[in-house]
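The chain that follows stands alone, in the form predicted alone, written as C-alpha cells.
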Amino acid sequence: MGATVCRWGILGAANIARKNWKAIWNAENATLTAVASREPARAKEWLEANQAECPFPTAPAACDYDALLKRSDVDALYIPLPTGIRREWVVKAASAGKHVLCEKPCGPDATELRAMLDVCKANNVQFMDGVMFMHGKRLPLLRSVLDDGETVGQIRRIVSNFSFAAGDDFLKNNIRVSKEMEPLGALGDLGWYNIRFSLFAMRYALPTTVSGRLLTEHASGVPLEFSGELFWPGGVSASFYCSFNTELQQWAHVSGTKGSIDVRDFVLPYYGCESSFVADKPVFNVKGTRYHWESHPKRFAVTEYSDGAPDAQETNMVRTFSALALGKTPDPFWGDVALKTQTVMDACLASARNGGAPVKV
C-alpha cells in the first residue's frame, strides 16, 4: 500500500511561507516535517511562532538548506527562495529526488525555467509554480460560464489589473526591489498572475505577438510599474498593469461579443465564505427622450473560504500537488503552463526594454 501523506520540507523561511505552513496543516494528505534557513536562530523563532499556531504533532525540525536535500522523511519542497538564486536549490532539490512547488516568477528568464523543469523531469518529480487562485473552486466555475457561449459569447478583450503602494521602506530595503535577488521587480512578483489570468481565459494558448511598457524604474534596474498588451489571432486582446505605485487593487475583467464578466478579486478573494463574480449584460434602452442605461447583472459564487481554511485555495494547492507526488506520476500541465507565463513575461519585458516595439512569442 503507497503512502497517504506527503513530508514537505520549506526552503527558506519566507513570509508568504507562513501561509503555505497552514495550508499544509490544513490538507488531510500533507505534514511539515522540516523547515531549513541559513540562519539557524530565526529558523527556531520562526518554526516556533508557526508551530504556536498551527502545530504539528511533531514539530518540524530546523536545518540548514543541504541537510534538507539529504532528509530521507521529506518527499516535497516548497522553495520561496529569491527568483535570483532559485535556479541552483530547484535543481539541487529535484536533483535529490524531491517534487518541488516553486514560487513565482520561477526564474528571471524561460531559458533558466526550462533547465529546471529538464532536471525534474530526469529525475520524475512534480514541478509547480505558487499561484494560489489556479487551486480554487471558483475558476471551474469561471471556466464553465466563460465557455458556455452565452453569457460572454466570444472573448474579445482581457483586462487586469494587480498592484498594491509600496512605502518608502519597502523602496528601499525589500528585496522585490533588488537586482539580484528579484530582478523583475513589479513584473515579476505582479505580472504573472495577470498574464497567467490571461493564458487562462484563452485556454492557454499563447499570444502570437506582445508589447510591454516599462512605466517606472526603480534605481536598482526593476520594474516598479509595467504594463503589456497581448494578441492572439482573431483580434482578442489582453492588456496588463501591474505596479508598486498604486494601492492594492486585483481585478479582472473579460469582455466578449455577449457580455462581460468582472472578476473584483481574481488573485485572494475577499476575506469571507464565499468566492464570486458577476456576468453583465447591460442594455442601452432608448425611448423618445428617456437614454437608460440599465444593468442586468448575474452573480456566481462557490462555498470557500478566502484564505486560511480546509477549503481555501491555498489548501487546495498543497492538496493537489501532495496527491501529485504520492501518485509518483507528474502532471506535465503545471510545468508547461510556468513555461508558457515565463515565456510571455521575457517577451513583454523585451518589448519594454525596445520602447514598446512588439515582440514575437
Contents of the next structure:
Protein chains: 2
Amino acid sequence: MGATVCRWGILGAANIARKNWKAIWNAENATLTAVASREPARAKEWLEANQAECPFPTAPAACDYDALLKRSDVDALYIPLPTGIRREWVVKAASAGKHVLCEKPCGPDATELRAMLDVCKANNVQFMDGVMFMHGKRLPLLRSVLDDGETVGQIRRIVSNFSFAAGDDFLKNNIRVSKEMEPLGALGDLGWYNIRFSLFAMRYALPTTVSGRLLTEHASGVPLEFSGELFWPGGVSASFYCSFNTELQQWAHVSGTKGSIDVRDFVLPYYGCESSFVADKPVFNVKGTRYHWESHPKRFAVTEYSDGAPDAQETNMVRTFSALALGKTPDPFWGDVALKTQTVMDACLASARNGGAPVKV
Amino acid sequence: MGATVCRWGILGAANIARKNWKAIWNAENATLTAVASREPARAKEWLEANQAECPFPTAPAACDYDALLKRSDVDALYIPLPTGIRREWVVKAASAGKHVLCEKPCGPDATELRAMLDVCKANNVQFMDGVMFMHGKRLPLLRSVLDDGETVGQIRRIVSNFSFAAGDDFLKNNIRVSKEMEPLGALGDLGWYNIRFSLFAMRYALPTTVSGRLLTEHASGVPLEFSGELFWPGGVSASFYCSFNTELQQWAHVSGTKGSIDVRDFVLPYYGCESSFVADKPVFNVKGTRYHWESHPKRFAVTEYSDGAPDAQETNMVRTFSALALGKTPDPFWGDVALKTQTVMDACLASARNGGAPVKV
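Form predicted alone done; form predicted in complex with another copy of the chain now:
Expanding to the full complex; the earlier chain stays at the top.
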C-alpha cells in the first residue's frame, strides 16, 4: 500500500506561504516537513510563528534551499519564489524528483515556463500553478450552470476586473514592481487570474487573437495597470482589466445568448460561509404604450468558508495536489492550463508593447 | 407672460414614440398637437390607439411630414425617424423654427450631426438627443457620489455592457440591421448609451484615443456586436460592449482609487419603484496566517417608477426639453454631448475598420 500523506517542503518563506502552511495543516493527506529560506534566522522565526498558530505534530525543520531539495522526507515543494528566479529552482526541484506547486505568474514568459514543464515531464513529477480559485467548491457549480444550455446559452462576452490599490510603500519597495523579480507586475500578479477565468469559462479553448494595453507603467518598466481583450472564432470575446492603482475589486461577468452570470469575488470569495454567483435573464414586458424590463436574478451558492478553513479553496488545492503527488501519475492538465495562461499573457503584452495592435496567439 | 405649455409634434409614428406620447401626456408643461406619418391611415390608427390609453383633451391631429412642419401650433418636434433619413428632417424642422428632440444615434457620423447642429444654432432652436437615462432622478445622485472624493476616489476604469438578443425575425427584417436606414447597427442603437455613460462618468472629457472591434457583422455590413475602449490621459480607461446577439444586460461599473460603483440597469431602470446603484470598498483583513477580503456594499437609491410614470426618466426628458423650448434660449450642452458621443463612436468604428489599431479622437 502506498503512502497516504504527502510530505511538503516550502521553498521560500513568503507571506503567501503562511496561507499554504495552514492549508497543508488543514489537508488530511498532507504534512509539512521543512521550510527553506535564504536567511536561516528568518526561516526559524517564520517557522515558529506559524507553528504556534497551526502546530504540526513534528515541527517542520528550517534549512537552506539546496538542503531542502536533498531531503528524502519531502515529496512536494511549494515554490513562492519571485518569478525572476523561480525557473532555476523549479528545474532543480523537478530534477530532484520533487512535485512542484508553483506560484503565478509561473515564468516571465511561455518559453521559460515550457522549459520548466519539460523538466517536470522528464522527471515524472506533478506541476501546478497556485491558482486557488480553481479548487473552490464554487467552480464545479459554475461550470454546470455555464453548461446547462439555458442560464447563459452560448457564451458571447466575458468581462473581468481584478485590482487593488497598492499604496505608496508598495509602489516604492514591493517586489511586485521590481523589473528583475516580477517583470510582469500587475499583469502577472493579477491578470493571470483574469486570463485563467476567461479560459475556464471557454473550456480552455485558446483565443485566436488578443490585444493589450499598458495603461500605466512603473518607473521600473513593470506594468501597473493593464487591459486586454481576447477573441475567439465567431466573435466571442473577453475583456479584462488588472491594476495596482485601483481599489480592490475581483469580479467576473459572463454573458451569452440566453442570459448572464455575475461573480463578484471570483479570485477569493469574500469573507463568509457561502461562495455564490448570480444569474440573470431579464424579461422585456410590453403592454400597450407601457413597457419595462424586469430583472430576474437567481442566486447560486455553495457552503464554503473563505478563511483558512478545512474546505477553503487553498486547502482543496493542497488536497488535490497531494493526491496527485501520491498517485505517481502526473495530470498534464495543470501544466497545460498554466502554459495557456502564460501564452495568452505573452501575446497581450506583445500587443501592448506594439501600441495595441492585435496579436495572433 | 410667455407660454407655459410646450406644444409637441411627433415626426414618424415609430414604436419608441408610444413611450414619448405618454411622457408628453405626463409632463405638465407639454401637450401633443399633431403626429405625422408617411401613411396617413397608419398615423390615424396609431393616434387612436394611443389616444385611447393616454387621452389628450384635444385629440392630436394626423398629418404628413411637410404639413407638420408648417403648423403654427407646434413648438417642438420629436423625431424618431431612421438615422439614414433623419438629417433631412432635422434640418427642415430647425429651419422651420421647431425645437428638435432627436433619436439616437443622431446621425450616421459626426459630420452629419455637426451639419444638423449648425442649422439648429442658426435658427436658435434647442437640440437634444433622446437619451432618457440622462434625465433620470438617479443620475444626479450618481454624480454626487462619483464626486464625493471617497466612494470611488479618482476614476481609473469604467466598464459597461448593453445588449439584447434580437432573434431571427429582427435580424432578418428590423430596420436596425438595414445598412441604409441604420448604418451603425448595434453600435448606434446600444453603444451610444455605453459611450454616453462613459463620458458622463468622466464629466464629458473626450478621450484622447480609442480602439474598436467589430465582433460580428450583419450580412448587410451593419455592426451586430461591437467592443470599444476609450483612453484618457494618465491611463484612465473605459471598455464597452454592445450586441444584438447577447441576452439583455445593461450594466455599468466605475472603479477608482478608493472604491467602485455598480449600476445594474443604467439605461432603463428595471421595473420597480426604486432606481439604485451599489458602492463597494472592500477591506483586506489580516490576522496572523488568516486573512480575508470583506465586501462592504452600500446601496444608494431614489424613488422613481420606471414604467411610464409622471417621474419616469422619459417624462423628465420631455419636461426638461419643454422648459428649454419655452425659455427661448437653447442650452448648447445637449448638442455638445451628442456631438461628443458621435465623435467617439466614429473613432471607435474607424479603429474597428482598421483592424483595431488605436485612433486619436
